[in-house]
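Listed next as structure tokens is one chain, alone, in the form predicted alone.
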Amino acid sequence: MTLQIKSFDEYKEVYKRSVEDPEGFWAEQASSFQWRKKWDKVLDWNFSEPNVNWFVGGKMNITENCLDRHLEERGDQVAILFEPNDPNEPAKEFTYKQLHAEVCKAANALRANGIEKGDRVCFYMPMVPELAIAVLACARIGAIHSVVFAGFSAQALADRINDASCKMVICSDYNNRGTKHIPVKKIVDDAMALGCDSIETILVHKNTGDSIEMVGGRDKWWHDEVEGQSTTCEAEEMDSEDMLFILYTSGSTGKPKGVVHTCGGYMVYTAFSFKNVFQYEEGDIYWCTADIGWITGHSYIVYGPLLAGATTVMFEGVPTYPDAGRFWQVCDKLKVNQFYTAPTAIRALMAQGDEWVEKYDLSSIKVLGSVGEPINEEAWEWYYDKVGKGNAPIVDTWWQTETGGIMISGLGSHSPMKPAHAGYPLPGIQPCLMDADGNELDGNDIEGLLCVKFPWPSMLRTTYGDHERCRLTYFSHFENKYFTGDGARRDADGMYRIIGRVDDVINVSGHRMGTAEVENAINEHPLVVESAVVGYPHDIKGQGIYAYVITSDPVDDEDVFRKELLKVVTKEIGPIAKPDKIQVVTGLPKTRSGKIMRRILRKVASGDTSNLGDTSTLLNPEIVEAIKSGALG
């Protein structure tokens, strides 16, 4: 079984061992899985090319470890618990036996449609069990899945299909999200019209049954293809370093980067991090609210939990439908033990009032998780007090699409917590802080650029079709280091606090300030729901601070409100951090994963709105015009 740490003292001992003998440590973790052939060498690496290989020569299939090896012991245990968009519809359950059978049927259907080992399959689907089933079916036959969040535009979808030369798209007819009825297949058709010559087949899952157009010879119904297939399917033997999936992440150049993850190392690390961060125990119900279109869904809805033999919840809906108590109603109903969500969701629900949380029994929750961005202190405190009732520890997890798994975090209740601090590195993770000149900063109570100086099993191997881009983006800034792009502070106790992206650090009169830090202070004002802070060119200070602020109620006197905010920031950080400009806005430009697109805010703040770049992948592109029209000169 995967090692599960049970105290902070044990963590310190295990961490020391993992750094002194990383190969021995990871070989031990890997030994708890089924390998068809054991590896010849644990690790072969250099960061200059970069070239990283884990469990070299090892042969396996990740789905045999997610499914087959559990059948004897927990075949009748629920593997996936599906909670539909409509709370009046019953939840669906798939036991490990049932999930195994469905994955085999889907894998046989893919093979029958010409999908072979190494082929790329693109997904554009809602959060329904068939998405998880088909993703695992790809892995079973050695096809490479590329899941695109079913909210991206047709152009964004086409770009990703073409970059990976996908052979097949798997989608749904429509997608239900809250009160929205989204024509998913229509968007796929629009993407095809833009030119996706590599696509041979589109499989359509009948999600709502509403009418759609089907193109003869190309489009097929999922149920027709899967029905009647055998419930056994020999899993393809995969090399540890064979590609498992491609997942696209926005690049600073605008062209999406296809982050590549491979089979063996990703398997070992996601299982290890899942069990330790969430302290999952036999019989627990675990719920991550992310979408499988993002890395969080890959690692901590599908692979990590299933590798650990867990019961994982899949949720189709949104946090505010039919009302702002939906998350808590599901936690109560399913008796959720571990709950993992994003600060964006926490802040949105906090603004709706405590009564929505207080209606429900949340006593089953043992661990609360946060992911996607640093969680501000006010949201942390609310989450801990109102949702966790002061009993459930918060694991504020720091990691990236590129890292494959959680890198810095608490371990359930077995490590110290501080609001807005991610905490300590997981065993096997060797972070370091660098200055701009490439010197490693020793000791505690310091701030620098967050890098990692030794490989870990689930790290990205390349960017699909463009290895040089991978080298330039992540490995060219500092010799023999993976550069995360984040700034961080290591406090007096050695705990890490993520300040934010390096381009989200403002240098005001020689003082470096993280935007998250200023936002935390602004958010202390009782009227503020959310804020975003950026730097802009300032004649005297070098950079000034421009704050965009969303309020819970209309502001009667903006001058009085601004003065109050400046007072709060002065109190929280000091006069140096006072925003020079404060614009009250009704919304912020966000990607569909809830991240604020700061490059747009920086351009507006600097007065340069001539070219704001691609805004098609925003959740709310219309907000950009409203922000531009209200910009402060």
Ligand code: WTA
The other form holds:
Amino acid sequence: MTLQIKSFDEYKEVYKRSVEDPEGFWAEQASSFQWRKKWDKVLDWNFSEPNVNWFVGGKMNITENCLDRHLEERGDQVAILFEPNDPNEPAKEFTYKQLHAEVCKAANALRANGIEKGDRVCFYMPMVPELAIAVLACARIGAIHSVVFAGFSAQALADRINDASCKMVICSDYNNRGTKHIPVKKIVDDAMALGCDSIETILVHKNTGDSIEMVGGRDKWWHDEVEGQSTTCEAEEMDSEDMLFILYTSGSTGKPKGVVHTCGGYMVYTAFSFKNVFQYEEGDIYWCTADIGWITGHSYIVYGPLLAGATTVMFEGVPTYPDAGRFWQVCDKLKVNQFYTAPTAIRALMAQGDEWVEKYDLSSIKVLGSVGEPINEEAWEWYYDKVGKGNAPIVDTWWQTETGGIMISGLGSHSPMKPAHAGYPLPGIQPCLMDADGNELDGNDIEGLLCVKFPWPSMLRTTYGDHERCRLTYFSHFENKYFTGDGARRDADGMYRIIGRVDDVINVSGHRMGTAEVENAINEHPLVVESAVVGYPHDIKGQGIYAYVITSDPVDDEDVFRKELLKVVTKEIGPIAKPDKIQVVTGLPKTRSGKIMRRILRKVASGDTSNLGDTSTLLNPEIVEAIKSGALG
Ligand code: WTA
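To test you: the structure above is the form predicted alone. What is the structure of the form predicted together with this ligand?
Entire complex below, previous chain first.
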């Protein structure tokens, strides 16, 4: 059984042990899983290449631990509880036995279609049970899944398919999300038209049944391939360090990179963190509202909960359909015990008024979780008072795609809690704060750059196809440390408060975005000479996107031009990257070395032009006045 910490004193003791003897601690945690062969060595690492190996030589399959291991004890317990977009449609249940059978059938279908261990399979699907089933089917046969959030554009999808040379795409026909009817398969076809030579097969799950085009020899129906397959499937034996999945995420520069996670350590850490952060107890109903297209969905809808033998809710819809009470209606209906969502959703629902949340019985809720961006105090208080009725602790979970699992967070009600503070590190996690010169800042009541100085089992191993990029991005800033890209404060009590990104990554509605990516998209417009994108504080989204654009010729109609730019961004990345504000400028503030001084642009975008600091080192200080006077409020 995975260790479950039950008091703050116990946390302190376990934490101490985990730091003094990490190998002993993690070996203990790992021993509650099914291994085909036990590891020879717990940990082998350096952060200079980097090269990190957990449970070296161990052999296992994560799906045997998610599914087979539970069959005897809880075969008839619900594993996945699916709540459809349409509230009038009944929820669908998959017990562990049924899920096991469905995963085996799907795994056999993948093998029958030539998918083998090590092949990459891309997913572009709505939040339907078949997504979880097919992801697990990949893991069962050792294929590497690469799930692409279905809000990305055909171009973004094609880029990701090509970066990993995926052999297959699994998609649905259409997606019903809120009132939207999204032609998912058509977007996949558009991606293919952009050139995805590695794709041999597209498996299409019939979701809505509306008509689509099927290309002979390439496109196959999911049900044709899966139905009739055997309900058992021998799982592939995986090494602890074999790749489990790739997940693309944005950084400061260039195209999104494929963060690689491996089997053994990811398994141990997602299960451990799930049980402890959410204090999941036998029989609880756990709901994480994320999409499986993001890391939160991977680790805390699929793997963590299933490894822990939990009942995990999968929700197809959106928080505001058919009305702003949907989350709470579902919590009431399914008697949800742990509820995990993003601050942006909390703020959006808070703005709709208290009556929506007051309509429903939320007394089943024991733990509330927050993830993806800093939660402001007002949203925290509302979540605590109105949703939790002052009875449920909030776990503010800080982590990243790269960390694989929750790093800093309270453990249910067993940790001290402070609004907007993530709190203390989980056992085995050794965060530290650094100054810009590379000195570790000791003591409390300080602020610095957040790093981690010792490996943890679910950390990223590489970025797909480009290990040097992984080293440069995360391990080259500070010797022997993983750099997170976040700034943080450690308060007088030693609790961490995440301040936000210190690089050119912004967080829009909990979606992580590289400003460079948005700039590259904007620059595709023929009239654009140069652009600079920054984030600015936004009441609901956390950060909004503010774009400064230089054009080659004067723009006749700025409204038309802005609309064109939004179209270009939607085409290149997807609607989630659309700038909220676009200011046409004649120049950008640049240093003598030609670097854009983003500090000034951020200030102007935030509406605060009172003190722009020293602008005398600029090549073109006169531009600052012009930008200020044209700023969009
Ligand atoms: C931010 C999401 C404050 C942070 C799991 C991080 C947070 C980035 C929190 C990773 C939190 C995530 N408080 N900020 N509780 N959780 N972040 O990769 O800036 O989509 O670096 O992973 O989100 O975003 P990602």
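None of the values given here were measured: they were computed from a predicted structure. For the two forms, the rigid core is made up of the largest set of C-alpha atoms that agree within 1.5 Å on superposition. Positions refer to the first chain, counted from 1.
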Discussion item. Once the core is superposed between the two forms, does Ser172 show a C-alpha displacement of at least 2 Å?
Written reply: no
Item to complete: Determine whether the C-alpha of His525 shifts by 2 Å or more between the two forms once the rigid core is superposed.
Response: yes
